[in-house]
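What follows is a single chain, given as structure tokens, in the form predicted alone.
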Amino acid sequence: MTGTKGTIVKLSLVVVAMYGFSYALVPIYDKFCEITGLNGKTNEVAYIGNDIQKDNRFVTIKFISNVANSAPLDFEPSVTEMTVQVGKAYNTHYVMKNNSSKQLHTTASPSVTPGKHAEYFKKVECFCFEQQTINAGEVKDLGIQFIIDNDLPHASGDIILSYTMFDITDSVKETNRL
């Protein structure tokens, strides 16, 4: 019986460790991208400059989305592609639906591909700057306003803006308990 109890305790600890690690993935991912420069992390606060001049160049922006850890959400861009003028502000949005029967707290992690172009993708407004709260069954439009900096290299091809949406409800509840 001692062997069985020991095994149960060990397996329970493994489950708890796995659960805790899943919440650590977002900050680990962010730190990894910051250190390596991989995955094109975009600005995390609003771009406030007015020094970008319109350019006669155009670039295609493709929008994609992911939901992490099978969260009970639908999350997708309203448009999957836009051709934009370099230096001009554009608006678009993503749509998120809560498919659960409870209120959720979410956060989005953005990235730009190719990563070397992330510094030229300036977000003026973005839902990713703040945590989102979405009620059971609710559908939300999550806006973004962006500008492609005219310092973007001339030989640049398409740029992909990707967001991964994370359900952080349990970690928010844990923080509120403290």
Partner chain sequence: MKRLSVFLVTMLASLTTMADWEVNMPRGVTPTANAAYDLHMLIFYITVVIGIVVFGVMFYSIFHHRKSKGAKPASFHESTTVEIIWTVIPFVILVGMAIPATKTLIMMEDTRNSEITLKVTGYQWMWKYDYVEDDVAFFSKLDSDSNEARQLGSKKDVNKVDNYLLNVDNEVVLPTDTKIRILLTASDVIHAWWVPELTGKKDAIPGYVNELWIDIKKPGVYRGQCTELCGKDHGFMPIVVRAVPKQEYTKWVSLNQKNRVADKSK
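Here, rigid core means the biggest group of C-alpha atoms that superpose within 1.5 Å across both forms. Numbering follows the first chain given and starts at 1. Small disclaimer: the values here were computed from a predicted structure and weren't measured. What changes on going to the form predicted together with the partner chain:
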Second form
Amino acid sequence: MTGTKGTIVKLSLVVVAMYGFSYALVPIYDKFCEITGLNGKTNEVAYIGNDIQKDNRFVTIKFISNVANSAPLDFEPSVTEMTVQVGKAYNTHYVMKNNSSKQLHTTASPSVTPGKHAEYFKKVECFCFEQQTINAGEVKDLGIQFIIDNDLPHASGDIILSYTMFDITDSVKETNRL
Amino acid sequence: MSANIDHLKEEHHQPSGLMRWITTTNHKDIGSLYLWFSLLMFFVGGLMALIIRAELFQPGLQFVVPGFFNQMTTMHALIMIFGAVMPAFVGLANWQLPMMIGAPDMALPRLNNWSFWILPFAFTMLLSTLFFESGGPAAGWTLYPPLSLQGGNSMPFVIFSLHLLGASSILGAINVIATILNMRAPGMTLMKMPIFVWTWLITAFLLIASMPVLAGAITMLLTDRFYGTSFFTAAGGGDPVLFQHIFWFFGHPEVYILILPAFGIVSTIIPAFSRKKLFGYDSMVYATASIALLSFIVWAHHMFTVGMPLAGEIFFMFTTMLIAVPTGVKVFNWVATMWKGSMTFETPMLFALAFIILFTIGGFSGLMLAITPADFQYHDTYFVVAHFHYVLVPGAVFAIIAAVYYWLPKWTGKMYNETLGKVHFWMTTIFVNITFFPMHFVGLAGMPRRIPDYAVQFTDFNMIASVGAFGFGLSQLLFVYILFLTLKQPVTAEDKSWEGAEGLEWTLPSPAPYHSFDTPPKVE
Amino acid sequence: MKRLSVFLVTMLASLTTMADWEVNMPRGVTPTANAAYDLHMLIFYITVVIGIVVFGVMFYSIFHHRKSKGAKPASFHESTTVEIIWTVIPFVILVGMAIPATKTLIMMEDTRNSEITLKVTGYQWMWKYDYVEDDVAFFSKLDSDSNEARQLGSKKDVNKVDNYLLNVDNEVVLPTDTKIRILLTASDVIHAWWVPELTGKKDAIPGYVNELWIDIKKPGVYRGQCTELCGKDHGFMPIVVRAVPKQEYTKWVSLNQKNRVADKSK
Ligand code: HEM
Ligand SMILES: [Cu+2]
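What would the structure be for the form predicted together with the partner chain, given that what you showed me was the form predicted alone?
After this comes the whole thing, all chains and molecules, with the earlier chain placed first.
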């Protein structure tokens, strides 16, 4: 019977390991996205390096916005298109308005298209790094500062930067309650 | 024909009536429980399919509202996969593995009892969600968030029942592996095992490696919904596509779990009725193993349209195409087994032959789906529905039916009525094609899957498919009738019911004694 | 099999009162859709040939190697040579399929040098279109005729509705002979935007942006549907694209810039 016991123990370990593996897939996936630019995820913390060289190339950046779940918000880029020099820092901003009659908490999720260019889109400053609080009727400017990395491959086309604004008031309230 | 079940029962002091079935630890009893349960679930899932096909008989909504339609498609898939096909294979494993390897019973009889009795509870819970005010699950069996996070109160119940089903499968798989690795008759080396035993061994490893991943995925869904995690919502830095990756990391091995035992059955039946040894036993084993291994690196072919990087799309296209090679080897081996054989065409053989042809058609559409740029057109249309029904119904289900006809005389000591069996075969085969073949056409012509109503140009083929589905359903009533007639007969079957049958099970009396091999047979 | 075909033929004959018997993928009107069509046909023909060979051998065996014809079973049960041959041949065929498939894929994923950008947002259950460069935006949902006819118990005959379930209140107008980039995202759950004649589908995922490109070579009206289950009305959010020559498109844009529909007005 020891043979059987041994089999059971080994197989149970495999089961536990595979369960763990499903959770391990979460960070693996994030790493994978970072490397391949899957989903156009951009850096989640401010870029503070200074290794980016100025370059004589220019690229067009298009700015896009979305409001998730039809939240009572207006959210638009202040300019929809900029032609920028590679390696130079630029500022722009989005405008958000709260159309509801109460204070809202929001968070923005960025996405760069084509996804493989996400790694060259370096944000020095971005409203997406933290949550926003916006009062009823308030209009807010949300700034970003960015640099296009000079590692950007030649013959790249336009880059599209999109933000989706989520109303997370309910979940913020819930965490505060806990 | 010496042994007699009733006599043996007394010998082992079995409790009688219902308690016998609840407390049984005997592999044959548990095998029967699994098979009956699976038959019941076939009819429950089938009823849902008929509701779907009735609604799709013509355009416009006639019977159900869209929300209920979505519950039907979701439930139909969950019931058929986890309630019908998987338990049927486990039932066959329970009956056959000990007899085929020369063991008295499964290695872990008590565990065996639990793995079965979890199922009725899990399915009662799953089905009860249909009666909730907010309805049952309606996001598809793939449970993609964010849609599945929007559902009503049914979600935690569905997830809990899936956990139970997963646990049952894992326990069953551990039992299968423990039995095969430790209880073979002396002299039966791994490469002498019957091919059905091999396919089940590999399937069990797939189960152990993939079911826990499903458990992880649905647990993450649950915590996303109720405990504020955000694995899958962009608002909290998560990603809905991550769920799809984890789900299909389980899901693709799962589809092979649904077919490998069927390969084993067909590889047993074809030689028996060709009166010739299985061609290329070794390469069959290697092909099965390589299909199983490859099945872990092809998952993203289910999600070509989520917008993966080019390199990812190419990688998953190549690996998926590669799976066609070992699958092809299997088909060629079956044909070579028949070649220069001496064939007869009893019901199990007919089902096995239909399996080869129709499964191969499903393999062809699979190959087409593997071509990423073409899949952008096929994906989420009825073409995919046609593909997976071809591999699952005339694939997995036909193999199960063939196995039942083939081993029924061994299990019961009674032979089914051959004429009725043939009628059952022809009706089933004709209707299965009438049901699923037109789905290729509407799919290519642009009909999406999972819709309750469709544009009028899809009407004709949908009508045909619905007629076929009802015919298919009715044909299965004949199957139940045949089983009923068989069981009513006296015991008359021979120990070796088929002239060309090979294997240890045929050295036992029919019906097989309660404990298969009390003294292990010698395998030279 | 013969009985099957006889049955099918009679079934078909009894149904000829109805019109459409489309059995294949439509040919596209863009380079990408045409490439997909060509690949589809290529792979289809390859599988047909393989099928004829394999099933041919099988049926030959079924007819000639049966016991009732006195066939005696042979005793061979392996042959390394044969097994290697039928592993290698399929592999070679697959390589032959992979080459054009990869080329097409690379072509489809190259969205560079697009002239205009259309942003498509999936909602439960309608689409929103933003012409990114031109300041035109509107929602597009199932037309009211279809919507009335599709209700459970509706008295309206669906066969009398124009383009039942494939018609919308506001069509998307796009120029022909222009490389158009389509950006896809969603507001609530995952949707998928698909117009078969224009190109393959792609998912619209909340919080993320996907892209496609099309270059329509023929003016006309092209219809499609949402193809990712998105809740109860998933079957009722069609897509209609009207492709017009460039000048006409420019005119259309200038007319519609004024009637800009804001986000809230849906
Ligand atoms: C030659 C072998 C096969 C290939 C190349 C293949 C390929 C594929 C591909 C590419 C898809 C995704 C289609 C799409 O959603 O766009 C798919 C779907 C599917 N396949 Fe296969 N397949 C093969 C065999 C099988 C087998 C043996 C089974 C199970 C018995 C199976 C079951 C399924 C199922 C259930 C789905 C649909 C899942 C869903 O979306 O709900 N396939 N197959
Ligand atoms: Cu798969």
